[in-house]
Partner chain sequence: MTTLTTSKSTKSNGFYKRLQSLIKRQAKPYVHPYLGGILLGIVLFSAFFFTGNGLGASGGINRLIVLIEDAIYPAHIDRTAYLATMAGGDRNPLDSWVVFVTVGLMIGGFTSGLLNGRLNVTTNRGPQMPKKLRWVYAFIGGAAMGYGARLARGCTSGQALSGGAVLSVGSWAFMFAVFGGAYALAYFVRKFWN
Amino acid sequence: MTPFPLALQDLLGHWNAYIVYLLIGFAFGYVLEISGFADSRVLAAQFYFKDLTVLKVMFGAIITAMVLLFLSSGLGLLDYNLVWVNPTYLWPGIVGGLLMGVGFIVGGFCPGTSLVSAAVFKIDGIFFALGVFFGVFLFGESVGFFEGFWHSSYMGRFTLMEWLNLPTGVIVLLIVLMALFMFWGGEKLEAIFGGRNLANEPRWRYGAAGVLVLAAVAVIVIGQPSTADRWEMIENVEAARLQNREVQIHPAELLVISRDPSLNVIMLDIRSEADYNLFHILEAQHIPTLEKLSDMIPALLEEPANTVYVVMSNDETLATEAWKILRAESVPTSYLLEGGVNNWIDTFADETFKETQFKSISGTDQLAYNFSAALGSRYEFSQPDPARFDIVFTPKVELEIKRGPSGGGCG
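The form predicted together with its partner chain - chain by itself:
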């Protein structure tokens, strides 16, 4: 298992974990201040090409963090799946961004920098921060009128790699090169509009640029771990759980948890479309192939912490492979249906159905019953009444505490 990010709440306790965030915030505020971000004139000068400190600090930070992040992910130190990637709500983001741009040039700060400015007693920073408070209050009171727009154009965890369909390392290198180009152009603009003498600029910046480019190339060479690589990292522990049948849950347990209002149960039915149409458990989602399951991982990772994922196939063969993918991709609290859909039918269907419709099957992952019509989940045993059954089973489902992100800096 990748050692980072840490399960802070597990290690330190609920409130103590916040000390780490306090320290991170401290370093954040300190660095903003020494970079001059408490002075609104420094920030505003960006937009008249006189002093591009904002551009240099921001993009310098983005490329530094990005390169370190994907290097450590490539080396198996950090699990990118457990890193918070702001979900994309395209249009609310763009409209909000434009409004913030207006606020930036009129007011001279952004929310974070205004707090730093207020902390070093700048009165304009204090007024700006008060304005931010007022704007945030207004939003909370008015979002109800356009809730639809605010939730529109949702694309989930959507990365540049998926959008451009390029390997992570290539994107990292392209962004580093783009930033360096902007720095180069920015310095030229500063010389023209701000009268900056570029001869006085430190030479070490060339070295730093070179290191960043080399590191980005290293990200390409190392690559990012595939699902198979990720499974290898956890195989010791997880294969034993599979072997000891700790993760195969009885149909009766699935029935019980699926009716538990405190849990969000996601059933993933990995079978052919024909079998799914013939019969499936109520609310089971159809996933035609393991590739489709892999594509769904980012969406699955966004589900809340009380989610239980249960994969199923006709027996356990394909479901086991699916379960391995979920575990390898750090999907928490995942299980597979013991004996598959066949066992579910065997457990909940009435005796006449079982006697008349049972068929002998050869090979793995075949549906063991005949269905005369493709009624999907409209069978009584698609949605059995728990009160009618008195089945003893060993409960296995345990919610795992989510490691890593608990929401963006915006929640």
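Mind sharing the form predicted alone? What's above is the form predicted together with its partner chain.
The text that comes after this line covers the one chain and nothing more.
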């Protein structure tokens, strides 16, 4: 079973998928409108502690989505690696948040809610939305003056779990409890500053809060799938591809794609430091252990859609395990070098070197050639000229569709 999120355009076709997007957008806008988010007075009132509807609705939606997301991930229904998480640019994000907050207070809208207001033909919402478009234009024309700051303090796909080094379930429960405390405090502030009678508030909100807490506890109990768990979910399909030699690419194909300017080829060399220093293919990155490869997954998932990942070891033993990790963690367009580095040398080294430097090997994943010096990629056959070789091979590399960034937040 393919875990969610699904690629709707693959399932429904281009235009049918857009119909789904339209319906979701309409439903989201409708919920915002009936919640009062088209009224700037309701939105601005939260900053004066008179009406905290915005806080309760938006934060309630966030924690509900968070709990359902990680609960689904823990049950194997959703692949969290395929969920787009906005990369963190710490200081630009802080400054941008402050600017947006000031604009929210002054104008009474955020970009998203201004569109809701404009959609129901409210004059202030229309003018605010026009201001948003002008601001976007102005930013695009001026960003060159502060581009260094705009791209500074980049932290990638950085989450609270990584920052606090706590299990996902614990973070989920803490955020739920924090939100419920904020809701409780918000109601007290509304009673003090807005004169709200809390006796008129619906009793079912206590039950809803209890359900959220129980669901968060369930996330802790269930946990999140490990790499081994993820591989088990896809093993039937991916093991068959491995067995049928669909993912092992010939050295000549790797040479061709590595020279293709339309592709971003990332070669991951899973060998000991000693073997890597003796010889490696030009531009291959040294990954000393499978654990180190696992640590790199978030960064690999951020690579552009034209990226091809090729793992290699001396033969195919360790590279196969590395490939399984990449596939289990949803890294797209992943292949392994057929026959490993030894086969690369067999294919591109001159006959004299192969005849004089070949050595017998008694185990798996050992370098099959002697090297008198640790020259790394300075050997001629680490970067051979494709024009010198006329090798027939079956092309196997096909770019997989990669999920692009999606919108998020109030804007």
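Residue numbers count along the first chain shown, from 1. Throughout, rigid core stands for the largest set of C-alpha atoms superposing within 1.5 Å between the two forms. Please read all numbers here as calculations on a predicted model, not as lab measurements.
- Put the two forms on the same core and the Cα of H14 is off by 2 Å or more between these two forms.
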